[in-house]
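Below, in structure tokens: the form predicted on its own, a single chain.
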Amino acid sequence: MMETVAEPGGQCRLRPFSCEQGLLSRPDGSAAFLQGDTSVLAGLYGPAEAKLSKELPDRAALEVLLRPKVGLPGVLERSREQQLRQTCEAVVLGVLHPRTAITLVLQVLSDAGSLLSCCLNAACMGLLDAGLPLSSLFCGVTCALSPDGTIALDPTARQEQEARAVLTFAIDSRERKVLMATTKGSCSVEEMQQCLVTAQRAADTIFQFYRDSLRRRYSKS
């Protein structure tokens, strides 16, 4: 079932977003996440038997694969895979599944801005659908700083191109701590703090959407 939410407001607003879980039959968990016209499909496999070369004795080995809409993964995808993996490792209780492998595959369906935050949200919903033990949830929020210092929340591709800086945060659901942050462009420390406060405020809306989406899904099952 597809759930949708939109947050009203000026520049500091989220585009309408929606999510559908359990789309794929082969993975252990799957989710499609849509933010505006940006959409990502996540498939999660595991915990499963790990290859000897990748096996870790004290925890599960987590691998993230990001597939672009067309072509082969490049340097940008490899960098984002590392950011996504570090975020997932911060919340997945891999110590409960030592010597196993968990693989998260993210397929970009369309990119109309804020792609990394959409990947983070799809990853979290995929982890939830797979039933993996988590210490907390997480969400992704992207902010764009215009040349005059205005903050645009959840920017479109055009807003990202015109921005002086684009910042993406991965925020946890327990204490709104930053699990991962990445910046493209230049901004002051004060501007980064303003973007972080805006992102933490937006995270409340996204986590509420998570709860509402799961409640409606499982209340009908």
The other form holds:
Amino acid sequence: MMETVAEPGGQCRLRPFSCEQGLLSRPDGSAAFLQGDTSVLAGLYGPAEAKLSKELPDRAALEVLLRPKVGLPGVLERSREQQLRQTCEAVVLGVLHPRTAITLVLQVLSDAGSLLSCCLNAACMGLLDAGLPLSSLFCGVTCALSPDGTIALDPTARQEQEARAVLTFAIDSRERKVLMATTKGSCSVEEMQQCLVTAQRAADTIFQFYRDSLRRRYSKS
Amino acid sequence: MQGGGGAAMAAAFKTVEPLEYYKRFLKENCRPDGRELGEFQATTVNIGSITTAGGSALVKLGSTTVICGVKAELAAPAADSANKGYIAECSSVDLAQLPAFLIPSTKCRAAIPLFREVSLRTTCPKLNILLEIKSTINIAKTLIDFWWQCLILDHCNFFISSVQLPSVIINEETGLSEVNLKQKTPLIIRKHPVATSFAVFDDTVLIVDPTAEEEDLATGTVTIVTDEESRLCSVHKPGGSLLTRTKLQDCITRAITRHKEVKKLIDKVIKSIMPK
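To complete the pair, please output the form predicted together with the partner chain; the form predicted on its own was given just before.
Time for the whole complex; same chain goes first.
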């Protein structure tokens, strides 16, 4: 049970985030990620035996299940699951474990804005906790464009509602390239590029946090 | 070696090593169906094919065919937005076409929020204004019921543009929420979003308008929806290979040029049905 807290300040304007790893006993890897008041719990099972219908001959079959806080998973959850799955597939070295299944279960504990980026961060920490081979790390950053054009990083639910556009990016750790991009609402091309630059800068803070939390965890044992 | 033998060998090679087969074409900067890397398939649009619906459009992009019907009905509004109309959509895939296609149903369902998002932002705001005029008399509501059928799902995001194509006619309410079928006004569409899909191969090559086979072999896909003012309605890149900012910018520029081409096509089609 390792808990680490980060208080990013200065230019980034991210909400304070914290992470706890290895809190569940059944899954092979688990992580709880908190961003402000939004928190997501991730449980990772795998690589385990896959069902014959689902197994792939050359790589691991990754499955993502996203459970909302209330109600049954709907169309929005399916869409998010697909995005998360393809993001994780690009990063997990599935070819090292052919004909296996890796299952990632995400449970939304509370939603106060920037849910998709919190899910991405929790997924990455879960993958690290499970010790799966990854080609790079990734982190999620959400930007909200207010009607007057200012960019708010890691918006709260209120900011997201009032925003003209909400953009979520998954940035990779090696060269800060874009792994996943989703936008909601309309924005100009320059604004999107600006948000992307801001997100890449914010990603530095998050990756430093990953590094610190893992260093703390493995230095004690 | 005879010509027939050559074709059979190519087909066998394609079955055994589809990626290598495809890469050989990419080396020559072209694709198996003869297109350039940045070329779109032939697009055809047909309006008004479904007479029972208020408006309808059939869009064919290569061999992907999508038909969309729009119907406006009077209904009670959602509890939290009493002044607005709402869009209800459902999609069905013709499973009889290709038995292996259980995946499109998840693709379709996953595409629904994307579609709803794009259409809500572009059409509904205007609808709100339309309703407010009525609401001074009494509580007027309108439900727009979208439905579409994806016949062959090569290109699951093109139907976004097909919805904007029909000139939909809604019923005007007079007095006490009565539906007057005789009087019809065209639905005001604020923007015309157009979607463009790209596929990334081996993290380097970017191709436009991938077919189903190309999408299976691709390492990543990107879909960009733009509108007339070159603003982005939506950027959808669900994982896959990494893209730099410049590569993303290239996609956006290509999407903007595509928008102009499609807009010309839409204008031509709408003009052709105007006299009716």
